[in-house]
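In C-alpha cells, one chain follows: the form predicted on its own.
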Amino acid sequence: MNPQNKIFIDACYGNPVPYTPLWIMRQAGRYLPEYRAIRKQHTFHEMMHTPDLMTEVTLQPIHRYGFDAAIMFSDILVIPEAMGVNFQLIENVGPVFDNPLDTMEKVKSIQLADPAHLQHVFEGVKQIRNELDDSKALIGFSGAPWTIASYMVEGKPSKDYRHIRALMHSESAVFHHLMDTLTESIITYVTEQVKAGADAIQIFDTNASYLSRDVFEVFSFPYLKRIVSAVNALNVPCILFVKGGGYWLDLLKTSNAPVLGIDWTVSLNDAKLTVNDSVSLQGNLDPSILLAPNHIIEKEVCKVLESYGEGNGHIFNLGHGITPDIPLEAVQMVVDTVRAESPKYKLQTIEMDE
C-alpha cells in the first residue's frame, strides 16, 4: 500500500487533505439496481462465499460515485459461521441462527473461528485490491465481540437482546469465555484481511446501544481495546464504530482507535470537543435525510460539514448504513456536496502546515 495516493488514510490520521473523504456505510447494498440484478441470480451467502461476486458488488458503488474508499463485501455473522454456528437470511426478519447458542453447555463449548472456512473472505480482498484503483482505500472490517455475541445467543434480532444481558450478568465466567473466544477469533480475521491487501479496518458495535456505559465498560470496551491494539500493530487504521456511543467519546478515544465513528445524535462540533483533536472522526449524516429533496440533502451536508469546521482528520459518512429505499441521485447529491463544499474547510490548513 501507498498511502500517499490514498486521502482517505491520510483524513484517518489526521494529515492534511484537500478535502473530506467520503463512504458510506453499506454503500455496496440494495439500493443499487446492479446489485439486485446480482442478488436476483445469488444467494446472499453465494455472494459473501464467491470472490468474483464479493469483488464486483464491493466495487459497484465505486464505479458509480468514485467513492475514496471501498468496504469489501462481506457480513458481520461470517465469524460464528466459521465457529460452526449457522444462520440464514430470511427476508423481513435478517439473519435468523439455525442452532444458536441458548444453553449454558452450548456457551461453554463455543471454539475459536475457523481461518479456512474464510479463505474466500480473504482471497475476495486480495483480488478487489488488485483490481481497485490504487488512489482508493479497501477498508476491511468485523462485527465487534458484543454485537455478534448478541446475535448468536439471541438467534435473530432482537428488541432487547434480553437474554444475552441475563447471561451477562448471571454468568459472568460464562459470557466473558464467549467474548474472549470471539475476540481471539476476530483478531486473526481482521488480521489475515490486512495481509490480503485491506488498507484499513472498521470494528462495527452496532449493539452497543442496547448497553448502558458502565456496562459496556467492563463486559465490551476491554475486548474492543484489545482488537484495536491488534489492528494498530499491523499499521493500518482501525475505525471504531459504537452505534449509541457518541456520548462516550471520552471512554471511546482511551481505545487508541485512530479514528471513531459517530452515528447522527450527536454534532461532530461537540465530539471534536470531547477528543480534542486526538484523534480523526467518522461522520455523520442521518441516513432518512436521504429521502428528503435535493435541497435538503445539500443544505444538510453543508450543516455536517460545517459542524466539524476547519481542520483534518474528518471522514464524512452516514452515522449508519444506507437504506434500500434511497434514490440513486440523492447519494450523487451527498458525493457533489461533498467534494464542492469540504475544500474550503482544508485550504487554510494546508497552508499552515506547509
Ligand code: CP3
Contents of the next structure:
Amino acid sequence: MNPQNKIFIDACYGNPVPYTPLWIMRQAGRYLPEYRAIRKQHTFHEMMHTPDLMTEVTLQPIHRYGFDAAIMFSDILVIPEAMGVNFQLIENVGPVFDNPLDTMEKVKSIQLADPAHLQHVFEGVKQIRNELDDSKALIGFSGAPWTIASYMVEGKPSKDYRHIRALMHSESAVFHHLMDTLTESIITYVTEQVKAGADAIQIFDTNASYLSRDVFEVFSFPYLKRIVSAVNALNVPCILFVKGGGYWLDLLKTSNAPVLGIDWTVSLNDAKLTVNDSVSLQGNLDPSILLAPNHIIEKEVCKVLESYGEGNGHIFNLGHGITPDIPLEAVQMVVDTVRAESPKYKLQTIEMDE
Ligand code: CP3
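Output block for the form predicted together with the named molecule, input the form predicted on its own:
Below: every chain and molecule of the assembly, starting with the one above.
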C-alpha cells in the first residue's frame, strides 16, 4: 500500500489492492442533474475558470458514487487558449475556435502556452485536493499534442481531421514545430498540476483513432514518450489513453507509462497478454452498454472483470467518456457490480502478500 492508502494509485503500479478501483471518463458532466443545475447558471468557460465551481463539479460524482478517483473538471482545450487560440462551446456542435490555425503563417507563429493563463487550473487543483478525501486520488490531465493540434488546425470537431492530416504529410517541418511547442507547453502544464496536488496524470490521445499505426508512430508517439518521461520523473503515475490504440499495445508499452487506457474494441485479456503484466490497464466497458437494461449491464461488467482476471493492475473504466443520455441507475449498477464482484480476483494476491 502506498503511504496515503489510495487504492487507485496502488492499482496504477500493480501493487496489491482489495478490489478493482474505478472511475469513469467524463464522470463530471451532463448525465448528472447536479451538474446540469450549475451549468444552467454558468457558461462552460465560467465553470472551468472559477476554482470554486471547478471544485464543486469535480466532487459531484465522488459524492454521488464514491469513485476511487476524481478527475479535475476542465478541458483539453485550455492549452490552445493559453496559446491565444480561443474556443467557444456551441451546443450540438462542440468546441469551435475563433481563430483556427488555418494558414501556414499562423502555425509557424505559434508560441508556448503562457502559464499565467492557466493559474486558475492550478488553484482549482489545490482546492480540490484539500476537499477530497485522502483515500481518493485526484487525476490531472492534458490532451495529447496530436489531439490538441487537430482541434487547433481544424477549428471544430471534424469527421476526418483531413486538414491536419494533409498538413502533417505535406508540411512536416511546420507540423513538427506545432507538435514540439505543444509538447513543451503540456509538460509545463502537467508539472504544475502535480505541484498543485494532482496524484496522477492522464494524457488523452483521443484523435489517434484517425491515424494508422505507422503514422501514429512517427507523428504522435515520440511526443507522447517525452510527456510520459516528464511525468514519470515527477513520481506520479501517467495513464496514457490512446483511443484506437488497443492493437498497438506492444508499441505503447515502450512509452514506459505505468498505465495504458484502452477502449472497448480490444479484449482486456488480449491486452494483458500483450503488455505481459508489466503495465496496468484501464478500461474498457463500451459506454453504450449503459443504455441497456440493468441485468445486461451487470453481466457485461462481470465480463470485463473476468476478461482481466486475477491480478492487481486493473482500473475499471469505460472505453471512452460517458454520454449525457446515460441514466444514473446504470452508473450505480456499474459501481455496485465492480465493488461486489472484483474482490474475488484479488484474493490470491492479497493472501500471498500477507
Ligand atoms: O472527465 C471528466 O469528467 C473531466 C473533464 C473533461 C471534460 N473534457 C469536460 C467537458 C475532460 C477530461 C475532457 C477531455 C476532452 N475534451 C477530450 C478528450 C477526451 C474525450 O472525451 O475524447 C476532448 C476531445 C475534449 C474536447 C471537447 N470538450 C469536446 C469535443 C466537447 C464537446 C463534446 C460534448 O460532449 O458536448 C467538450 C466540452 C466538454 N468538456 C463538456 C464537458 C463536461 C460538455 C460541457 C457542457 O456543455 O456542459
